[in-house]
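In the block that follows, a single chain appears as structure tokens, in the form predicted alone.
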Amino acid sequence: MTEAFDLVVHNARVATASDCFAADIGISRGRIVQIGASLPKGVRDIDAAGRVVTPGGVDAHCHLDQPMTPPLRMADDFDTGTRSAACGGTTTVIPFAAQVKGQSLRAAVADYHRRAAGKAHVDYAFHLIVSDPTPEVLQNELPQLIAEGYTSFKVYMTYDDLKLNDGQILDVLAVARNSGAMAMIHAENSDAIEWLTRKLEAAGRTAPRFHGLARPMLIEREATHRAMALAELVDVPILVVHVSGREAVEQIRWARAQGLKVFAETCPQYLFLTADDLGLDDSYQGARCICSPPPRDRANQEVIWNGLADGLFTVFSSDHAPFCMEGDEGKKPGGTEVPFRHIPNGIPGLETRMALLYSEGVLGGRITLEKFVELTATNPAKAYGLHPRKGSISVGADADLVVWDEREFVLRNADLHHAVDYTPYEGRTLRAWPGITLVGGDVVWDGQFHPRAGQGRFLHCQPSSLLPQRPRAQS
């Protein structure tokens, strides 16, 4: 007699990156083992009742419990951050193990494992952040960590404590080429930002709204072009993160027309926020929406929507950076209102990423359901070496699934599950939210959160399936 499935999701409208179809999904030992019509009942059963079922989201760009200079502290650790992820339909997160200048990269990874241990409710992997590419890092630590399953890293062209100069970027891109890693680049011109910031400060223009004036689109345009030129010199693909508007988009389209392998990511803030959200006066409330690059205008929102629909963007991530507005550890360092230069960058969005795009993208008729799955789950899993285990509804994949409820409601921070005291999307009417989230066949959200702290597994990543497969250099 055939052994019963541990769980069967019946009457699903299954959505993948390639098609949609009606089916039942049979799950055993945390994995999908059969997809078909009229599967027998399992030990447990869920009736999807014709609702859309997608792969669990893969948020491939989020920040959790990242080391900060006191008094700053991120509000979300691996407990609260992965709790909010699960409640929002995200079942895999990839935050950053950030190297501090003077610290070994391996020590940063060890510290991040300590921060995650015993806390995660969903599965997770780590990107690396390389801020101090010493000979030891370049020749030993980074290649070794890539071989051990940390197959992606991020470099910054801005922020004094993180930025690399062009020569250093070339050095780390060369490691990416030789070791088969995915290189992510934060593209903004640091010197130009500093020059504009000093000019604004000299004129007394220090309110949050001036953050946007210190980072006009040409700042991102120049750095995007330069990043792609450096990658062309090394002959290695790159992924440009959090692209905000038309000028950077035009650079990426130009580079692709030249045959360059450039991937791009964008985020909800560039679809749903504008420069006006930084403030129309000198109110400090605009600090809630400070992020880099900053939100642009409505015309640029349309450019980003078009890029999502036509394939310019490979990945849609939250760039979740959880700082509270009140208290002394977040947007008011030391409990005081400070000039925009000193306001920590970033906004919360891990829990709301999927529902925002489903509501306005799919139900708003801007993107197909298949494109939604591609952007939020399948492509992130492919980009960072987790596919087909993640981002896929297929036999053998992890049973990470979202059953969607399509209903109108008003988004309130009080209903979210992160540890941040606000959401920049407060009061927005959404048209969908996960009704059920499964992680490895376990229900973690069904209108109530079901904790599984410590059951989230660390994932060793394979080389990106989006990159050309080159023979690795011999050590």
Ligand code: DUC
Second form
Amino acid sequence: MTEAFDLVVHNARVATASDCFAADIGISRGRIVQIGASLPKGVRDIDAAGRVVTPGGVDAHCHLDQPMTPPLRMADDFDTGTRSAACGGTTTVIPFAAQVKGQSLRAAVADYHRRAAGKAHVDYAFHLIVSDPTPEVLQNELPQLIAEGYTSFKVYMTYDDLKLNDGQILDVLAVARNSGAMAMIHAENSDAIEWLTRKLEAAGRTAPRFHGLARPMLIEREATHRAMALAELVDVPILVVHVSGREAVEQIRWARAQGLKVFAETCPQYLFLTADDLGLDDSYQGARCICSPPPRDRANQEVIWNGLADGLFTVFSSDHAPFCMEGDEGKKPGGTEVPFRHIPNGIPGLETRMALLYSEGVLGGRITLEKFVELTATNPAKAYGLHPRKGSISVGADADLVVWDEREFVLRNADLHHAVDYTPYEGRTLRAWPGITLVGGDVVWDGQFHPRAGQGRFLHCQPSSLLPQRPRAQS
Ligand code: DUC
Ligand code: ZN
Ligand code: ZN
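Having seen the form predicted alone, could you give me the form predicted together with this ligand?
So here's everything in the complex, that chain up top.
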């Protein structure tokens, strides 16, 4: 007699990036071992009864417990961040091991492993952030870390403590080319932001809403174009993160028409927020929605929706950057209302990413279910070398699944599981939420959170399957 499955999900409407079909999913030892009709009962059984079952989400852009200059501190660490991920249907997160200028990249990675140890409820990998590309980093540390499974890194064109100049960007892109890594680019023109910020400050315009005026779309457009030109010079693909609107989208479409390999990411804030959310007057409430690039307007939201539907965007991530409004450590440092220049950039979104896109995208008729799976799970797993173990419902894949409940409800921060004291989407009516989240065959969310701290595994990434793999350069 054959051994029973550990778990069977019966009567699922399975959705993958390519198909939707009715099936049962048999799971043993944390993996999917059979997909078929009328599988026998397992040791445990879930009746999905015609409900949609998707791969668990892969959030390939989120910030958890990233080192900050005190008193600033991210509200979510690997415990609360991955808890909220699980409750929102995300089963793999890829946050950033960020190099502090003067620090070795390896020390940044070791520190980030310490921060994650024993805490994660879902699986995780690391991107690197290269902020100090010394000869040692370029020649040794970065290529070695890429070979060890840290196969992607982010480059900033703005933020004083992180940004690289064009020559440095060329240097790290050359490493990406030679080592087969995916380079993610934060594209905004730093000097232009600083110039505008000073002008606004001189005019006394320091309320949160002026953050948006200091970062108009042309600042993103110029940097996106420049990043793609630098990548063209080096002959390496790049992935432009958190694209916010029409001007950057036009640049990317243009580059692709020239035959350049450019991938693109967008985030919920560019679909669901506008500049108005930063405030119509000088109220400090707008600080909640300060992020960079800033949300634009309704017409730009449409451009982003169109890009999701037509293939412009490769991945849909949260860019979760969790700072509380109240208390000393977040958006009101020291409890005081500060000029926008000093308000930490970032909004929470790890838990709401999947449900927002399912509600408004799939059930709102803007994208297909297959496209939803592609953007939220399959493509992020491919882009960062985790596919087909992640982002896939196939035999051999990890049993990371979401059983969806399609029901209307009003979103409240009180119902979320992050450690942030607000959600920018408070009061919004959603039409779906994960009913059950499985991570490696374990029920981690079924309306209740079932902790598994420390059972989330660190994942060494393969080279991106979206990149052409070249023979390694000889040193
Ligand atoms: N922008 C970033 O680039 N990172 C974190 C948050 C944000 O708003
Ligand atoms: Zn960024
Ligand atoms: Zn980010």
